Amino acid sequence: MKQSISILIVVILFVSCSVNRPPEPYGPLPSERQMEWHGMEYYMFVHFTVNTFTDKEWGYGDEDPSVFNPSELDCRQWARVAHDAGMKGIIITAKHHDGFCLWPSQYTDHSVKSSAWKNGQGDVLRELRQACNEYGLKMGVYLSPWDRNSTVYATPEYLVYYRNQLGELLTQYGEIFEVWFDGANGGDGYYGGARETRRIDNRTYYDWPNTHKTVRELQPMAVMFSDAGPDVRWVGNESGIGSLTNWCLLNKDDMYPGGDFAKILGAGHENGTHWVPAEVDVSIRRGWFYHQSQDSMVRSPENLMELYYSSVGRNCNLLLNVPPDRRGLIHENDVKSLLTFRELRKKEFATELAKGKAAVSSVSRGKNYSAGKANDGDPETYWSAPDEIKSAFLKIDLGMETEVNRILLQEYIKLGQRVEEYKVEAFIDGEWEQIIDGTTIGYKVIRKFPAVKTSQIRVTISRSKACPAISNIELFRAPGE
């Protein structure tokens, strides 16, 4: 009898630690530096070379570097405006496919200490550094792969060159938490007064796994941005949207920078071998550089806050690309457009209805693990079921009759992706009605839906790889709708 009773307290308490441990990690996992960046979700991207005074897009890298002369540049007024505006970070054009640089490279004098600027004193990143110091802000920079100026491009001398210029940005201006790779690769260009076009294979020419270990070793929690990552990957579109089913995994062994990837890129592969999650950059205007033309033509606040569901509410960061003018400063009607569009998110995230209410679920793996853990305000908690169970829901009762016409949902993703489809129901009138349904969520999807009042919100993960792990369940009701 008492060998019985031994079995049996054995038998329990196996089974009481098999339900409250943790789940096991499944498929490709983020790094803590792309958990780093997930945490950013929105941030500026800021175009500023010679083509801000010669009024063009892609300069062809013959421009006389006097042109550079910001009457007024203040780049604590882009951090201040950064900052205001509810950003993390910058990223600047360091170098864009003209070849000019805004900081003295030592290795070309197509760059500010060959400008008008300053007397040719001036270095961007170094004020630019300084002013994300002063203004909490993370700083990131793109340098163009493509250089229609140097004369030495589409030879392998040029990695030598670009990879010099890589390292300046990397060692002489502090922490980095990106690394902004164009897919622009090749073409016609001054390079040096040939005037000619060169072309390359952009498969193999710049030996990028060599270019990566450099930022590795150099900056070794900066993500580097790319078609195909190898951190972050491009959306595959410049017009604000994410893709509604969007994995943050990608075979990206078989991607390169600047090749035809555009149509996959959004919803990433369902069964994807690294995580490389997806980025939108995107312009306040019609251009990336600034032009006087545009003055009249900047998104709206409206228009920026539905960007923000299209990006941030599709599991995306939000680049947003804000242009400094040819005085050094983000124009009146940027900073105003900037501004309003931070308080109208202000307005629809005001009330959290969710927080602390009772929860409960279908089946959980235990009290670490339970519902509660999912609206408990603590992005380290999460709920989750049993391993074999891969379909459950979460019930939140609200106490009261409610409104509500949002919810944010995200997964602990340091445990990987595994929600391949959910759907939300309120309950209504005595039934449970469903208000929106979805795919995939990953780090954060926010969904919009009309108001409807209710006392409960019910949250089914329908289909999941593994079993599901819900590390946040928020809800609102914005204003206007």
The other form holds:
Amino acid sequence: MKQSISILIVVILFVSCSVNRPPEPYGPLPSERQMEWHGMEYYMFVHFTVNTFTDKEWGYGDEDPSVFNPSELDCRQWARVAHDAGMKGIIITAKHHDGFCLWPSQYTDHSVKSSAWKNGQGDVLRELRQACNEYGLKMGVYLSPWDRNSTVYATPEYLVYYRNQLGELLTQYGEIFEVWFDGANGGDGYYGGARETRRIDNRTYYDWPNTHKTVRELQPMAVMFSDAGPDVRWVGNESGIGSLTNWCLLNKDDMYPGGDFAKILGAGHENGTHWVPAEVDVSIRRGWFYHQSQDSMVRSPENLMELYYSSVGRNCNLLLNVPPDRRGLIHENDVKSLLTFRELRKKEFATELAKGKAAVSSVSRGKNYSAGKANDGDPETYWSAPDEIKSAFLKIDLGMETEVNRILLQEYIKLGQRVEEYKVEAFIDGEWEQIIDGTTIGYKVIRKFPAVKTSQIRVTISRSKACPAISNIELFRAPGE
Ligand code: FUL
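Show the other one: the form predicted together with ligand FUL, since we just had the form predicted on its own.
Expanding to the full complex; the earlier chain stays at the top.
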């Protein structure tokens, strides 16, 4: 008898210890810098260079630097607009394909120092840094690998030039949160007067691993973006559409910037080798640079809201391009749209209905991982199931009949991206009715559905690579249907 009691105690202790320890991480995990990046969610892209003044999208590289002459350049206005629009940072085209540098690089004269602006004494990067500091924004840089101005482009010497410039940007302008490596390489250009077509092999020419090393050394917290990461990947289109199935995972070592990968970049690789989440880059206007002819074609606040759902709502970050005009200001039409979108967003997510409501689950791994951890408003706590359980549900009791039409779900991604399939049901007239289903969750999904009146919501994780870990469930009643 005594012996069986002690065996029982050992078993109980074992079970309670094992259910109260956190789940093992599964698969590739986000780095600290990537975790910071996920939290950025929505930030501004600024395309600004000689093209703004020549009315082009891709400068040939033979532009006279004197054409760059904004009459009222005010980076503080950009930062104020970004801040008021609810954005968390600004990424600027320090150098686009035409090779003109917005900062006075010591490695070329093809820059602001040869322009009429401020008699060649100006530095857009410095002004932007100060403005970002003032408005509490992070700053990132785009340095085009393709340079249609450089005499040495397509020779090994260009890599030295490119890395020197990167060095300037990463040492002289404070903390950089993201470095943007574009994949475009069109071929023809000015190239110091040669006016010819130069082709390079995207796979080998840029020797990316060594450039990445430089960035890591100079700015350890900066994420690097390109078609193939290493930290953040392109979503595969420029129309603002994230994939409904979106793995933060990628076989990045089989890929390179400028390769033909657009089709797979939206979904990523379900069993990818590395954590490389997707970023949606899209412009508020048709072009990336300012063109007066597009003043009446600025995306409406409602359209921006759609973009928000198809990017942030689909486990992507949203990098929204807002190109300054020839004055060096964000145009009034763009400002209006951005600020109205901000108001719409506030209304859309005005009242969160799930927080602190009674929650139960089909299973849990113990009190530290109980259902209530998914709606306690704390991103560091999460509901989870015992190791072997890969399908389970969680129910939130709203306490009374309540109208809802939006749900926000988040996985505790520090343990990896695990969920493969889920569904959401509402308890209506005594029965469970499915309102949406989906595949991946990841950092965040926000889903819309026609308003239902219900007292209970049930989220079922139907398939998961390992026991699910859900850190957040939020419910809203947005205006409209
Ligand atoms: C593309 C570039 O060619 C466009 O000009 C723009 O900079 C966009 C964000 O990336 O590849």
